[in-house]
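Only one chain comes next, encoded as structure tokens, the form predicted on its own.
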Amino acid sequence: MAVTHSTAARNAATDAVTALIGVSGNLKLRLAGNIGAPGTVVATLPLSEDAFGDASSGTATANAITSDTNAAGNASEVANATLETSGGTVVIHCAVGASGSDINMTGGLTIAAGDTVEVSSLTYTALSA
């Protein structure tokens, strides 16, 4: 039998996870790495102050968030992204692809140094049902 969560379950552990990233945090998009060495950095996407509004059904939404409009970029595609704290720790670590992946990007995955990067909206989940 598969272990489930009841939803106040969900919404706490989705929250309590969101709350470690703080205010003004950053998503970075990144080149092959992982949570430990998490990849060059390409673009950085600043949070709204309030990064995350509170978990509904599990999943929370982020607010505003400041697009890059002077992307650092590479020659190499972004493999992965992480949410971090505006120090520097990285809380979440997650792929990036161009479709079916934890973060899907429209129009290549290449960034090159000076393009803007936006993103149009973003949810975390921490558990599923």
Given for the second form:
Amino acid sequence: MAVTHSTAARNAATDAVTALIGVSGNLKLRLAGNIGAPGTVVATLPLSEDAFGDASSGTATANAITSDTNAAGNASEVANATLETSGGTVVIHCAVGASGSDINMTGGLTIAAGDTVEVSSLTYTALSA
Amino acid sequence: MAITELTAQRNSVGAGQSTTVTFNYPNTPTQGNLLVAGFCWRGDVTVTGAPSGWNLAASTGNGTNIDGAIYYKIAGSSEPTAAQFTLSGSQKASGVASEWSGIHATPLDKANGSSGVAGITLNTGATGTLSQANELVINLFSSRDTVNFTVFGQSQSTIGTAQSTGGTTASRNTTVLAAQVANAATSVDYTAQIDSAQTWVAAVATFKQAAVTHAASGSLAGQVAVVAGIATHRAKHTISGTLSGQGSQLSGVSERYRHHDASGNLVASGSNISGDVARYRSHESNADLIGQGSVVDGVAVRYRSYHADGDLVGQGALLSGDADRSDSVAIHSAAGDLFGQGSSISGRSRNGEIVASGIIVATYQTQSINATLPHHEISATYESYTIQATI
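If the one shown is the form predicted on its own, what is the structure of the form predicted together with the partner chain?
What follows is the entire complex, opening with the chain shown before.
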């Protein structure tokens, strides 16, 4: 049987995770990797001082994310993204794809040096309802 | 954004003796597009003047015989259709110009030049590793005399061919501008062949693809929550029904704060509530424990409290346990009757109180007995007893 949670529990879980990002964290687009060994960084997008707002109905919405207007770039495709502290500690690791992924990106998955990467919206939900 | 040539904008120059080389685009170039002009001239003069905004990308030369250069510009608003270059001396020149879209705002990446004498194979020279994939490679080849280019290596595409004019053919030159978009960020070195051995020059310039804007959005959802395994904190086992049959059992191990409650009946031989805790255990049985071997027991290090408010019935009914210290608050109480041979309350506490009926075996403690003890015996060591009973 799937475990379910109250809204209060889901909000608490989501807020607890996003709080770990702390002040002035970053969203980084990376080559393939995992949370223990993240892939090479291709683009870095600074998060707001408060990365996410308070969770509602179990979901937190990211505050404004600054675009990377001069991406480091790489000849290989990005496959993952990390949300991490200003010191580089990874809190969340997720997938990036053209569609049907955690983060969906237009303009191709190969980011060239100097490209611009912008994230228009991002939400995080820690637990299912 | 892919790099694309506006082929309608191709134009060329094939001129006689002159100090200027002028390209004329058929239409006004589009702002932001890359304009490229490659031209070569006879003699050992230099380019002394370039149109506004045009930059030298690559140059090549072979002494007094033939020289050449590739120039480029990112078209501005209202870009002129004419682009005139000035030579330091009057020479015969030929060249080709083109326009490209999808180019980076600061486009030039790599450049090189090469030259040779009495050869049929021309090569631009290696560029060195390109900064990125999908760069536009512009190749300029020029040979003394009026020759035919027969082969272009590496599948490059010809943009245009031009020949200078005037005098003997040997005083002229033939120039080709070719291009290819390099797929990979590697070094490239392009070649071309002519139909007769001549003195030649070649040059290459690479231009980066326009920066792409990648727009992303996402919804990150944690995995479906699953609880499995062993919990070590704050476990609570609660049974409000009846456990019937031999071997009924409520048991477990937790590290802290365990609370076992059995508010129903444990019926039949072997009914059992047991477990070990490190601290603060509370075992409560508010019902009857019936049958041989009914047991409430356990070991607690500190502050244990046993309560059996029902009857312990049958041979061997037992309420027992040990407390190591600080049991000043511990009270062992059996408010019901202990029936049968061998009924027993035993334990050790400094200042506890035992209230029971039945056979009482105790050590160390002050015992208070308020019960009817027919035909039973009382034994004790060390301590005083207060007995209020009918024997």
